[in-house]
Structures are given as C-alpha cells and as structure tokens.
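Let's start with one chain on its own, the form predicted alone, as structure tokens.
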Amino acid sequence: MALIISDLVAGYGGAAIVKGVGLSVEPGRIVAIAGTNGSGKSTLVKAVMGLVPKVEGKVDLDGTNLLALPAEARVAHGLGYVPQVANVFTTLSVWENLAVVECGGDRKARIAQMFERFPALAERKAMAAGHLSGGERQQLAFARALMLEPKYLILDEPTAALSVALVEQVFTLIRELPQLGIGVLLVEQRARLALEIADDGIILDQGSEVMAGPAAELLEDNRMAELYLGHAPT
C-alpha cells in the first residue's frame, strides 16, 4: 500500500512546470518536498490532488490510478489536502466548518473526536473561524481534513505567514499524523525543519528532481544543503 507518483509532468499550459517527477509515500511516513521558490513544489502536490489542468504520468493510490479522476473522487479514495490559503470558511463557526464536511457515517461523533484531538477548537467552537489565531486556524484546517479519515494527507505550505512559536505548534501536529497511520506529503518553505521531521525527502529545481532519499541523508549533504536548504550543515 502506498501513494506512488510516477513520471509526473504538470503545468497550466505551455511549458511544463513539473518535469517527470516520481516519489512514493507509505502509510505512517512523512515525505518532504524541498526546493527554492518556483521549483514546482506546490504545482506537484496540486497535480496529485487533481487541481492542475495539464497532467501526464501516473498517480497510484493503493493500486488505483487517480489521474483520470476529479479531485472529489480522489478524496473518496482516501487522499486529503490542506491548501496553503482558503483552507477554512472564515465566516462560519468552528463547529460549522466541521459540520459541513461530507464525511459520511456519524458526523457528530467525528466532530467530537476532532474536539478531543484539538481542545483549543472545542473551546472556540462557536467562534467564527476568521477570528481564530493563525495556529488555531491551521488546527481547524487539519481537523477538517481529518474528518474524512484520509489514508494520505497533502500539506501545502502549512506554516506560511506564521510566527516562530506557531510554526512549532504546526510541526507538532504534523509529527502526530503518522501515529494515526496517515502518510504525509509535505511541501514546506522551511525546508530544513520539514526534513528534520520527515522520513524521506525529494529536492526539486526548476520542476525536476535533483536528489531524493532518506531525509537525514539530504540534510547531511553539504552541496544540497547549501544550494537548497539555506546553508550547509555544521
């Protein structure tokens, strides 16, 4: 069982942004995608989710090729997604944000589970999501995704625009996902921090893979660290 991406080419018309990338995510493991701005990281995960118009290659989820399926069908097969922006309904309350998720089964029980997992949300369940702090809003975005009980969860820049303290909170949430048996595909602007919590990683440059392997090995590679992670390891 795995989410396997093979020879993926993706873009929005004209020249491809992602050029033949392949990777795999197993349940209970985190794979981080690193690279400089404009390297195609977000386009890659949006293509996996079905949000890019021009895609070639293969996206296999536990034996099912998702490439011909729309985004909502990919969700039904167990693929979750937390986008960088617009990941909650700001005018709805915390409780309403969870209640509108078409999760099937006992929705109230699932909401209760989310409030148990995220106590801060339970305390603010009647508050409009737009009034939450940045960290609380990300907790709500995670809770909305987990309502669907995904097998694999795509996180696109989950700490964007957050303070250092809130970044730590979000990374704590991400570390807990494998304990639920969820495979995580993580795009994160703080590449070094992402690789420090990841099992595996891939580095992109101008849409192409330049290196992939165990995250610890990527962090220890002086050339990769200097070019793509900000500075060489000490």
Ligand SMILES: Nc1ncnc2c1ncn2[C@@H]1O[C@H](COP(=O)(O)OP(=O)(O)OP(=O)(O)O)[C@@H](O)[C@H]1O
Given for the second form:
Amino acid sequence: MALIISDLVAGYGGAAIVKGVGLSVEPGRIVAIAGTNGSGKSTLVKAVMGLVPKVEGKVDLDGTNLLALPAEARVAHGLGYVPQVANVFTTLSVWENLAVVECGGDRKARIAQMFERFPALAERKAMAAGHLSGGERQQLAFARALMLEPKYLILDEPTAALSVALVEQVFTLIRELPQLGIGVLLVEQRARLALEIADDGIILDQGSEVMAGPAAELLEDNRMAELYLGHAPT
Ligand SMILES: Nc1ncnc2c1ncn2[C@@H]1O[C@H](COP(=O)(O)OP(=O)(O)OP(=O)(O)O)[C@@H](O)[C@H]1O
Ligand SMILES: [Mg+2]
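Got the form predicted alone; could you also share the form predicted in complex with the ligand?
Following is the full complex, with the preceding chain placed first.
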C-alpha cells in the first residue's frame, strides 16, 4: 500500500517544469516536498491530481495507475488535495462549504464529525468562509478534504500566509493525519519547518530532485543547510 510517483515529467505545453521526479508515501507517513519559489512543487502535486495538461511517468495508488484517470476518478480512489490557493468558497458559509462536498457517504454524519474535530468551525458554521481567520480557513480547507475520507492527502503550502502562531496550529493538525491512517504529501517552501514533522523529504530545484531521503538525515546534511535551510525564517 503506497502512493508511488516515478519518473514524473510534467508541464503546461512548453518546456517541462517537473523533469523526472520520483517519491513514495505510505499510509500513516508524512513526506515533505520542499524547494524555493518556482521549483515545481505545485506543478508536481497538480500533475499527481490530474490538473496539469502534459504528464508522463507513473503515479500508482495502491496498485492503480492514476495517470490514465481524470481528476475526479483519482479523488474517488482516495486521493485528497488541498490546493495552495482558492481552497474554500469564500462567499459560502462554513457549513455550506462542507455540505457541497460530493462525499458519497452520510454527509450529515461526516459534517458532524468535522465539527467535532474542528470546534472553531462548529462555532462559526453560519459565517461566510471569507470572514474566517487564516488558521480557521485552513481548518475548513482540511475539513473539506477530510469529508472525502482520503487515503492520501496532498497539502500545498498550507501555512504560506499564516503568522508563526497559526503555523504551529496548522502543523498540529497535520501531525494528527497519520493517526487517521492517511499518507500525507506536504508541500512547503520552508524546508526545515516541513522536515521537522515529516518522515521523509525531497528537495526540488528547477523541477529536479537535488536531495531526498529520511527527514532526519536531510536536516543534518550540510549541503541542505547551505543551499536551502538558509531560506527558512524559522
Ligand atoms: N499554469 C501555468 N502555465 C504555465 N507555466 C506555469 C503555470 N503554473 C506554473 N507555471 C510555471 O512553472 C514553474 C513552477 O511553478 P510552480 O507553481 O510549480 O512552483 P512552486 O515550487 O509551487 O512555487 P511556489 O513556492 O512559489 O508556490 C514556474 O516557472 C511557473 O511560472
Ligand atoms: Mg506552489
């Protein structure tokens, strides 16, 4: 059981942006995808979701080849995705944001579960999502993804616009995902921050892997310290 990405080449029609990347994540594990602005992190995860026009290579989810399937079918196979931007409907209420998720199962029961897991959302269920704080909004984006009971969940820079205190709050939520048996792909510009909660990591530069391996080893690698960790404000 794993989400296995191999030799992935992806782009938007011109030159390839992601140039032959491989990684895998097992249920209950967190894999960090780090790298500076424009290194291809979002393109990589969008390609895994089926949201990029040109893709070659392999994406295998528990034995199913996802590349042959449209994005909706990938979701049905257990792949969840919280995009970097536009991850909630700002004009809909918190409750409506959950209610519009096509979850297939008992919608009311799942909404109740989400309100139990995220009490701040329960308190604000009638509020327009656009009025939530940054941290609350990320909770809603996570809740929308969890409504679909994913086996694997892709989080694209979930803390990008948040204050240090809220980053900690969102990281607490991410740490709980493996306990639900979910395999997490965490995209994060700040390599050190992501590697501190990940089991494994991969560092991209201009669409290619520059380093990969157990997170603890990457954190101790001198090349990383020089090249990438210096960018981290933490
Ligand atoms: N829809 C698109 N069409 C054409 N080029 C794109 C598109 N989206 C991204 N790119 C280009 O692909 C490259 C990689 O972008 P991508 O968004 O994957 O980087 P990223 O690592 O996620 O960066 P960031 O940390 O800023 O989110 C950039 O040069 C970008 O301009
Ligand atoms: Mg990005």
